[in-house]
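Form predicted alone, single chain, as structure tokens, below.
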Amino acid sequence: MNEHRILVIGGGPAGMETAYQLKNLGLNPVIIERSDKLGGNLSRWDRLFPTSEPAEALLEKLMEQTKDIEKKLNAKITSIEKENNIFHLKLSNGINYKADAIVLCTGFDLFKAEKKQEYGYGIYNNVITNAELEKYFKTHNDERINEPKRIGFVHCVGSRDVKVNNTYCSKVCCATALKQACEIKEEFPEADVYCFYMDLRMFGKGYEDIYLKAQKDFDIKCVRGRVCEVSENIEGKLVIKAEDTLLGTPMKMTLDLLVLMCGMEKSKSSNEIQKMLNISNNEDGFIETRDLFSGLNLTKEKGVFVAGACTSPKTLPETLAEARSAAMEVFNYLGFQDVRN
């Protein structure tokens, strides 16, 4: 069966797990990754919720699983054509591939915080993003984070927001915010930490435990209300205005650090690839799947499959589960019986 080549576009967790499962099924996967390393957004994260397991541990496992799988890094796809159910793919370095199927695992981009000008990102020095805070946890090197005494987290930045045309929930922001809030309290135990949220959406095994831990063990203060304005006072401290919607009262507060919980958007890198494959977006701007219930790994283009956050915001466990099911969909598409039965 290994003469059947499958191109896995994207080398993040979805792509690596899909390739590993395809190989286990006796197929011949090739990972095509546009950057110079595998790992995607996972490689930029420090710890994972809900267990605080090091992200590096999962990444190392995925890297070990795929060590014998062919990979092309720094790979720019210049064209994809289909002829008699065979895909012909060309890379900018002159390498060509023929494949029986393609699996899109192009992942997500974080919403660009500067689009929400009212939060002051890029204007005020002490406004940072969740990704930048996660980088600090990995490196402990960020001059903006200097013994803060009062820290705020703003949920749903670029999600559930009609003004930026992202009306969907990014699914992981609430849990990530509370995880990071606990971690920054570990770093600065004397700091007061506030989370400003619309609704706390803590679904999934262990997620509610993060919320309880944040309140009980770290005294994280959760405020149901949306921050509407950020400015800076003469002392260089941030001044935020918000409304506590539970109490129905306006709030004004000074902060040393404000962390914006930027949501997920489909990776812009997939746009050109979608055009080559004649695959459209859904109403949320992610890759459209064939069916909401029984076709989550299928597209409307025969032989093109999807896995992970390129189709909607997903947690890591969901992403890895989708990668496994995508591999089976490819296996079945090629007409084989499951050799494990």
Second form
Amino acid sequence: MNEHRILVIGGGPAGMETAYQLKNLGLNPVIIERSDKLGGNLSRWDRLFPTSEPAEALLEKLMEQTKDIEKKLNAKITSIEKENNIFHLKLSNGINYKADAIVLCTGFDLFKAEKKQEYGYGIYNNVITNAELEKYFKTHNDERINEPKRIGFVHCVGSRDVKVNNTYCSKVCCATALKQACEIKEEFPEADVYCFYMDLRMFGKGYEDIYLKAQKDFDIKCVRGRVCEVSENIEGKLVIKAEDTLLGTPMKMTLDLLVLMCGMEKSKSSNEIQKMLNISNNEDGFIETRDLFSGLNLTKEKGVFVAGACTSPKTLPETLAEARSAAMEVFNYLGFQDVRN
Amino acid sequence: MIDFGFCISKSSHIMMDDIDLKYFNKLETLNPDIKTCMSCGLCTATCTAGNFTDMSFRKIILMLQRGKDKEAVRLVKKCMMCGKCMMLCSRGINTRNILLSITRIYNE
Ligand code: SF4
Ligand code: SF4
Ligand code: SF4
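With the form predicted alone in hand, show me what the form predicted in complex with its partner chain looks like.
Below: every chain and molecule of the assembly, starting with the one above.
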């Protein structure tokens, strides 16, 4: 092993895969994670689209790959300074690191559903989020989910919506919605399950198959139209309004459970780190990459690389692929094969 | 009573709770392929009758799902059973058979 030390900031799938590949390339990565465990948002999920593979299986694989890699958990970065292309990073517990490169893998936060007040999250008991439904699938412990007879899913919550300043598509929530719709139907076969979508963006390998399976085998009813408001009736049931835009008629229905498909926003925790490194955001509020083609792992700052959902919403396979390419970019940057920097 | 010219307008909303889907469920049991319609509109674009009338297979399905049975049956009457829609449907739905089933079930 050579002396080149690389700091990978963020211990989710992107950070774990980047560190693993850096190590394979003979470099010396350290994962800096602010929470007390690795895994990021992946550790909150129960099953993954398109195959409903357990999230746990992927997480275990990533854990296994990173078991010999140095990590700092509960790490709070207090400063990063750059001098002669060397980064000096300080943690709040007094530990300092000197590094040749930094890879930002700070990931995403889910959109805060309460910001879309008209959907009543935090006001009405039976409005839950996609993350909470995953948690229920893991634990089967949520008193709000009690033999629901009619369930609705709202797509694009916090995405494609100028009213919350997020005009981009979060990419993963269409597939997640239909996956979750099938899973909840499996649990409550008597329930009617509706998905309210604007477009079904089922672009990846196996996603369109989820759509067909949802219709054919699970009887999921897809309604094209965005839910405009949610209220509660006297019995405590939810009443939603939407337009069936394919028929051109407004409709209302009562539901026992409403699941909001919260989209992705860049993780808030990356803001401070970006400030220290002088890295700006793009128009969607994610980290700006050098360009949108061959420089997706590069930033404007020499020696600072990026991978995963901190630069735009991404699926897991995309995130992992980006992590591998980030490792390669770092390798090239360090002079093993100097091409782009 | 003096007529002031006011009246109560009926809500234009479809109230899904009040819809009886008994017939539609029967139709769906007989023709489970109906569930896979993705509203692409191929059937309607190619429809011989749709060239001259408001016939639309896609809309018929939606209308039945939303309880607009009368309107749907009115449209079905315009079909000439040529089967062009069936030849094109991207989901392989047996549209012609469904149209026949609708005639049978909803005329009961
Ligand atoms: S993936 Fe689907 S639900 Fe998510 S933002 Fe895009 S269109 Fe909306
Ligand atoms: S069978 Fe009926 S609905 Fe289908 S294309 Fe012919 S006229 Fe149109
Ligand atoms: S062609 Fe088939 S899938 Fe497309 S709208 Fe008509 S019935 Fe539905």
